Every structure is written in structure tokens, then in C-alpha cells.
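Take a look at this one chain, the form predicted on its own, written out in C-alpha cells.
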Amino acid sequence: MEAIKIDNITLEYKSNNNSIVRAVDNVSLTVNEGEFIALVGHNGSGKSTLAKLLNGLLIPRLGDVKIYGTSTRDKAKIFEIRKNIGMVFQNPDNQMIASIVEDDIAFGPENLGIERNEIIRRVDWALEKVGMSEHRKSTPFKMSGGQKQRLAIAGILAIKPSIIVFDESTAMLDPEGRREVLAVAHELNKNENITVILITHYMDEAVNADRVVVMNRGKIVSDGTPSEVFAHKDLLESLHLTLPLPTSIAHNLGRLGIPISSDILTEEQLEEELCKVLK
């Protein structure tokens, strides 16, 4: 089942000089139910802004954005797709509304008129989900980044949406609130079979993605599997867009004629090649 349906969109704002800025130009995409999909791109490549589309945020001056069937054209149906999608954020701070944690989660279910009962249960299940039950009953605003982030998506887990954007998600937080943001993500695609669109410039982030587009001045320019879309370096480095580590060493290696995959994505298929190689 298609989740999201983008058809030849454009979107365009003027900029400080009054001239014309394309933000997004002429874009399609299809994103199926259940679907882990990585959009990457350099800073101004239009990514953020397709995140903001995808809700009606913003309405596209051509094409179409379909979420479930429903356009986000159909302002009568305007809530339906926002309680469908939920959004994560850069900065956390931004989306905590209350003190007591349990109380912030609360309020998403609170606003949809939910049944009191059913909010204590997706309150706790949310907290569960994100490994934040302990801290029910304390302030979000003494935690760590990383715990914040994992709070914001209780928060929109507690709406139980089918969709969830990461828009810059792990931009403001270190390597381990990265790794704690990016598990939750990969755990709620698996085994809740939630949509993910993960919006990032950390190459290595996109890695276990099922899908990786990217996008460039506001069109898409690659969209494929990550082996896939890895194996165009001189591509990827023209958009100031880094290889995975893991990957950089291995195209390094080959041109140095070692012989070695150049599929390899993450630090545990590198060791591996090159035991075979030292082998």
C-alpha cells in the first residue's frame, strides 16, 4: 500500500533579494506502507522543505502530496493527515510542552479528545517503546539531549500515527543520543511497521535505511538501496556529501588494487573483507 504519494510537486518562495528560489522542483516519490527511507542532501537541498509538505505545512504551488489517498490539498481533511504523520523535530526543546514528562506525552491525545483511559495506556506504551518508562514522573528539561529526543517521539507516538518524520532529528546531539534516536527510529519501522522518512546529512545514518534519495538544489538525483546509491562516490562528493566511513576506506582500498567489495557499508562488513583479504 502506498503511504505517500508525490506527484510533480513544486514549491517556490522569494528570497531576501526578492528574487525566485525553487525549494522543491518538479519532485515525485512514492513511499510504500512500512517503508525506512533515508532523504539526504547538502544544507538548502530542499529536504526540510519536503518534510514540511508532506503534512500541509506547506501546500505545493504544482503536483500533488497524497498521504494515504487523502491530498493535503483537502483542508476538510487537513487533521486526518496530521494525526497520520508526525513529525520529530531538530531541536526537542521545541516540542515539550509540559514539566512532568508523562504530562507531555499526555497532551498530543489530550488535543484529539481521547478518552482518558486510553491516554494512560499510550502514555505508557509510548515510554516503553522509546526505553523512557523510569523517568515518567521527572522534567523533561534536565535531561540529556539525547533522552529529550526520545521524549519528543513518545510524544508522537502517543498520537499513534502511521507515518513519522525525522526532519534533522539527530542534528543537535551527540554520537550517543545519535545512536539512541536512530535505534528507537529502526525499532518502530520493524516491529510497530511504521513508515520512517529519516532526514539527515549523516551519510553513516542512512546505511540500514531499505531506501536512500537524495536530493540536490530540490530535485531528487538518486534514489535507490544504499549499496546502491553509495556506489556513486564522484556523485555523492560533487553534492559535498561524504561516503560512510566504512565505504570511503573500502573505494580507497580498491583503487589501490586490494580486492575488496565495494558494497560494504558498515564497520562489521569492512572487518569482514578485510579478514578475507588478509586470509
Second form
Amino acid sequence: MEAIKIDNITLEYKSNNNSIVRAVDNVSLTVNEGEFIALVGHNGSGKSTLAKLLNGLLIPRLGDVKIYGTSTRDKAKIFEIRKNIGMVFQNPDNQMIASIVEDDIAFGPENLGIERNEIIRRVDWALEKVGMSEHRKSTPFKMSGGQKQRLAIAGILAIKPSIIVFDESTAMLDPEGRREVLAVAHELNKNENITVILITHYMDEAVNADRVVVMNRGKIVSDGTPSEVFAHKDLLESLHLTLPLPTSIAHNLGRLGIPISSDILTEEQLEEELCKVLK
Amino acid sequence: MRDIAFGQYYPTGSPIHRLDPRAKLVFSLLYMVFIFFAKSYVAYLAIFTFIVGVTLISKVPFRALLKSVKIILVLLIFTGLLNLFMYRDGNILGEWWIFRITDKGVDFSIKIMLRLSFLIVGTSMLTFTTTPTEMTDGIEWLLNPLKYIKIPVHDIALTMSIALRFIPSLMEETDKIIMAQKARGAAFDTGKLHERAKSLIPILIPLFVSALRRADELADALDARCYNATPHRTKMKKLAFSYRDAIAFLILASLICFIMVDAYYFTQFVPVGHIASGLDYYVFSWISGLIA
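Next, give the form predicted in complex with the partner chain, keeping in mind that what was shown is the form predicted on its own.
Entire complex below, previous chain first.
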């Protein structure tokens, strides 16, 4: 089933020196339900603008974005779309509206007018899903970035969306925090069948995705499985995107004439391949 | 920078903390209004006993309350002195240039200082025992009638809770900016007053820029979480009055009755021209009786 259908959308904005920049340039993309998509690109590639086009925070000038068949242009149904597609942003501090964890997570369902007992059930469930149940009554000020971002995810989960967009949600975190957030994203994709769009500029976060979409200057330049996309090493490097370390090592060894598969994404795969070569 | 007592919550889980925030807000308002009716020192003593009692029950440390009095200490002394020197009525105790100290002036300035201290202690008690969320929920409920004249009560309450929520974030940010500017050689605590004021500009500008950026991101986050999706918002936390609120109300009501009876009933028996008011006169007569 098609969860998201982006049809030839274009959106421009005015830059500081008054020139018109085309942030998203004639982009089409279809995302199927249950997919885990990594949307990668350098700063200014238009990936965050694309994210805001998905839930109607921005409306395309040309073309159409449809979430489960509903266009974001349909103002009467905008909340139906936002209920379906949750969004986690970059800075966890700027997504929290209450000083107490459970109050913050209840904010979404409260906005939707959900019945009280159901809100409490959802808050319990969302906190458990992100592994923060014991922090229910605490205040987030003293928490780590990873913990705060997991709370932001819980706040979105409580709305019960079918799609979650992570708009550079790992960019401000330390490696530990990044790992925590990624683990939650994968867990939700696998066990709750939530469609995930992970926007990032770290290529190693794209390794475990079902599909990698690369953007540059508002256009999609590559779209495929991680192995397919990472095979275009030169293209990625010209876009200032660095391959994950194991993939990069395999490519370089291949270039030196060592018979090693270039289809390597993780350290384990590299280890295995190297053992085969050395035998 | 960190010592601002405002909005500091002391989680002790006492019966005072568990009072309904709406009740606490109303009680604080009543308290604030009626301490201005207190006339005699006996009434002030009653208020003092009340406050000490509330503090003991709430388990909030006394030094926290003293700290909030310390914040307005300058204002307190200034008001006291102004009333002391400028009060015209009464028997003159001393006079110099335009200043005149009268017995009524002394009496009045002591009472005004007591009144202000009780005011600040009472309102601090509210913030010490009520979380910001409870407070905004309470205020939202109290302002609810305004909905009928199309005032966006919920938006106002949300704005308040967000403002409170961002105080620590912005303080942290200010500290970071100060350190960053110090690392570049900025001097904040030397120089003349206007130089020091000027040196605040490199702190304020980045702070405002970042606050506006945060506001922008927050607005997107609110939209993403379906803010305003329905006019029939629900609440996870239901406010409920309990027997505790009734008991608290009875105690406060007896204090108010005492203040009013003292000020309006007993004062009529005080002879004209006598400085004492209310029950003070009886205490005064009783003590003079003892001495005689």
C-alpha cells in the first residue's frame, strides 16, 4: 500500500540576497507502507524542506503530496494528515511544551480530543516503547540529548501515527544518543509496522534502511537499496557524502585489485569477506 | 543568575502540595486581598501564625521563604522609610527639614512592611507548592468564563506554560553566550555603569536571535502534534476538589473572619484619638492594667 505519494512537487524560497532558490525541484517519490527509508543529502540539499512538505507545514507550489490518498492541499483534512504522519525534529529542547514528561507526551492526544483513559494508556505505551517509563513524572531538563529525543518520539507516538519522519533527529546528539534514537526508529518500524523516513547526513545511519534516497540541490539523484546506492561511490563523494567506513574500505581494497565484494555495509560483513579473501 | 526563586517548586508531596491548584489560586487571591484589611498587630500575629502553620505543613524550608523576602528587601526598606518620614498625622516624635516622624508614622510603616512581607511569602508559598503545569491548568479553569467573550483562554494558558518551560533553557543559553563572549575577551563586570550596560548587548542580541529561532521550531513542533485539531480538547489530568480543599478553605475563612471582626467590630470600641486599633487596644489596656 502506498503510504506517501509525492508527485512532481516544486517549491522555491527567497534566499537572503533576494535570489530565488529552488529548494525542491520537480521531485517524485513513492513510499510504501512499512518501509524504512533513509533520506540523505548534504546541507541545503532540500531534504528538510521535503520533510515539511510531507505533513503540510509547507505546501508545494507545483505538484501534489498525498498521504494515504489525502492531499496536503486539502485544508479541511490537514489534521487527518498530521495524525497519520508524525514528525520528530532536530533539537529535542524545542519540541517540548511542558515541564513534566507525561504532560508533554499527553499534549498530542489532548489536542485530538481523545478520551482521558485512552490518553493515559497511550502515554504508558509510548513511554514503554522508547524505554523511558521510569521517567514519567520527571522533568527533562537534566536528561541527556538521547533521552530527550526519545521523549520527543514518545510525544509523537502518542498520536499513533502510521508514518514517522525523523528530520535530522540525530544531528545534535552524541554517538550514544544517536544509537538510542536509531534503535527506537528501527524497533518501531519492525514491531509496530510504522513507516519511517529518516533524514540524515550520516551515511552510516542509512546502512540498515530498506531504501536510501539521495538528494542534491532539490533533486533526487539516487534511489535504491543501500548496496545499490553505495555502489555509486564517486557520485556520493562529489556530493560530500562519505560512505560508511566498512563500505569505503571494501571499495578501496577492490580498487587495489583485491577480489572483495563491493556490496558491504557493516563491519561484520567486511570481516567475513576479508576472512574469505585471506583463506 | 541561578538564584531566581520565582517558580521554584519544592516537591515534598505534603497536603498543601496536594490541594487542588484552582483552590490554591483562589485561596492565594483571598489571602492577598484580606491581608490589606488587617488593622491591628493582633491580626498581624494571626496572619503570621497562619503562614508559619502553612509552611510547617508544606515542609518547605523556612530559608526558602526568607530568600523570597530578601528579593524585595530594598523595596521593603524604601517603602518603610518613606512612610516613616513622610507620614504627616499623629503626635510628632521628631522633626528635621521636611522629614517628620510621628507615632502614627512609625505604626504605619511597620505595618506596611509586615503587609508586604506577608504578601510575598504567601505568593511564594503558592509557587513553592504548585507545579507550573498545575498552575496553568488552574488559571485556565479560572479564566474559563472569558471563553464566552471569545478570548482564547487555552492559548493564553499554553503560552504561559511554554514561557515557564523555557526559562531554564534560556538561562542555560545565556550562560553559554556569556562564557563564549568572555572567551573572546569581553568584560562584563568592570567599567562604568553605562559601559557595563553596553557590554550586555553582545549577550542580548544572540539570545534574542536564538529565542526567535526556537520559537520558530516550536511552532512547527506544535503544528506537527496537531495543535488546534479540535475545539474539544481533552485533558489527561483531571482537576478534582477534595475534602482537603474544604478544610483548607475553612481555616483560611476563619483567619479572614478574625481579620474582619478585629478591623470592623472591635475597632469601634477604641476611644477616639487612641493610636491602637482593633484588639490591640484590649491588649494595650490589659498590659497597662498589669503594670498598674
